[in-house]
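In the form predicted alone, a lone chain appears below as structure tokens.
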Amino acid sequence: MLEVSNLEVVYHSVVLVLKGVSLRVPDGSVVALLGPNGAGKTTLLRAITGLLDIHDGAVTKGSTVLENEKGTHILHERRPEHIVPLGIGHVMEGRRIFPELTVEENLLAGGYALAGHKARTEAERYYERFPILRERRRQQAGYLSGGEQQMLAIARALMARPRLLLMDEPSLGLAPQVVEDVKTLIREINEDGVSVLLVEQNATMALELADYGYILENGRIVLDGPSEELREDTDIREFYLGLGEGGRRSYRDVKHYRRRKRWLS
């Protein structure tokens, strides 16, 4: 479905953030993208959805291509408003709901590409899926709890009926029980036929959900493979799952040079 090939992205015409990234999201799959802060994960999602220019970023090399029933679409040459109708949704890091709008207005904004009555019909689907949103439909979204806002952000992205959903840190800042709810929701979304590219620092959650995973460090893919293999990889267990030979460790305690040396050895 999605093919990213040798992608390079530069910010402010001078800062090279992505350095030849390639990955694939097959139809019907969940693919995890893991990596530390600053690795370029959010930048990759922006490149796919056409949001680089508002951050003064640009694709300088490579391509992002979507294959669907309508044909082949070169995404990096399109504007966001032309990418969404192709079947791509984006749940941004930090939720990015419209806090001063009501829950219902947020949902209808997500369905802007649908005719008015169709958008309201679609909203009813997500009220059934998320009963708490029905209860809060007239309430300003900024007053929702963190978990409720995340549910709203996911429902808003689904309003456009995407076939591919990009999710940027959906578990960030949520209580453990809410994280479990989000994990269940992602699994259900995938079972409904939606492919998912999942960016997460919660590696345990991501690798439980994903079929395949990529590790992004300093703008480059340094490791990839089936999720089962990544879960058993010694370096992944130490640096991302906190299960080194000496037991659970903090990722922050691991020196960067040592990590890079082990990836490249």
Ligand SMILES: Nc1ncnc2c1ncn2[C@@H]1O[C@H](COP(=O)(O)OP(=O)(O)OP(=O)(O)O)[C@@H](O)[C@H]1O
Contents of the next structure:
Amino acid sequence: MLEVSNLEVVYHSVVLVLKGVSLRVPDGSVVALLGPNGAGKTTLLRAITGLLDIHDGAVTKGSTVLENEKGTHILHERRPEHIVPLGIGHVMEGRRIFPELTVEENLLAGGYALAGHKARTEAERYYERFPILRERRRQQAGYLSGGEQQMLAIARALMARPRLLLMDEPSLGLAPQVVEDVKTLIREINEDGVSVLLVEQNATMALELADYGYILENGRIVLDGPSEELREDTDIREFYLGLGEGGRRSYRDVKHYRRRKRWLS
Ligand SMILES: Nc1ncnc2c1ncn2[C@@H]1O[C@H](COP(=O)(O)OP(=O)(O)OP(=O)(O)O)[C@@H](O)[C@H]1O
Ligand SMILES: [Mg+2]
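Now show me the form predicted in complex with the named molecule, since the one above was the form predicted alone.
What follows is the whole complex; the chain from before opens it.
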């Protein structure tokens, strides 16, 4: 189980982006993290896997703690190379495959911590699952379609056999049918016993997959609850699922608007 408590993150020592975020990913669950552009979703994932350094960011308060069968691990004090071996995988925003490397080299890069032959056996599993990756194994990954690149990025993250997978907008820029494929894949990954923290703009997809969801706005969690409840929440439906009148800028605005409406009536 992953537990983020009261996390504060600052970029360049001055820009406060996460303002005390708390969130839990229980073992075996899928948890959705939703929110508008710039809310701090990617920042939260970077804080968990130790990637803030390279973006000149730092955790200034709070903690990220992983509990697994090997004990309790304080993540925010560790370097990324010590976080992956704890069983955390990260599928980064915008796919971030190595376009110049072949499909196979990309996969093997994800299994760098495994011995050579083991990495190859592991890669075989993903060729079974994604025949297109086997077909293209000797081609540069940059020539794959967007959907294929996303599958490769996910397979690469799985190569290290994580117990917890952080996914940053895996559906971004994909055609509806491919989004369905990604959704099925996430479900399969979870059924294999991997917990998932899923960052998405596609709230409908995320809430269908997730057990629990959090809404992040402007560096703060403004709402959280079981996915079914969030799906039924009128304000969420209106603002995030596009099922209402729409037109309002944020969940917070919707709340203010409703309060005003209640006052007036
Ligand atoms: N390296 C950085 N230096 C300074 N500010 C940054 C840096 N990275 C992100 N930010 C700022 O932090 C805020 C949160 O960014 P973040 O990328 O975490 O948002 P997000 O919720 O992932 O947005 P999106 O949905 O667009 O991916 C934004 O205002 C962004 O401009
Ligand atoms: Mg982002």
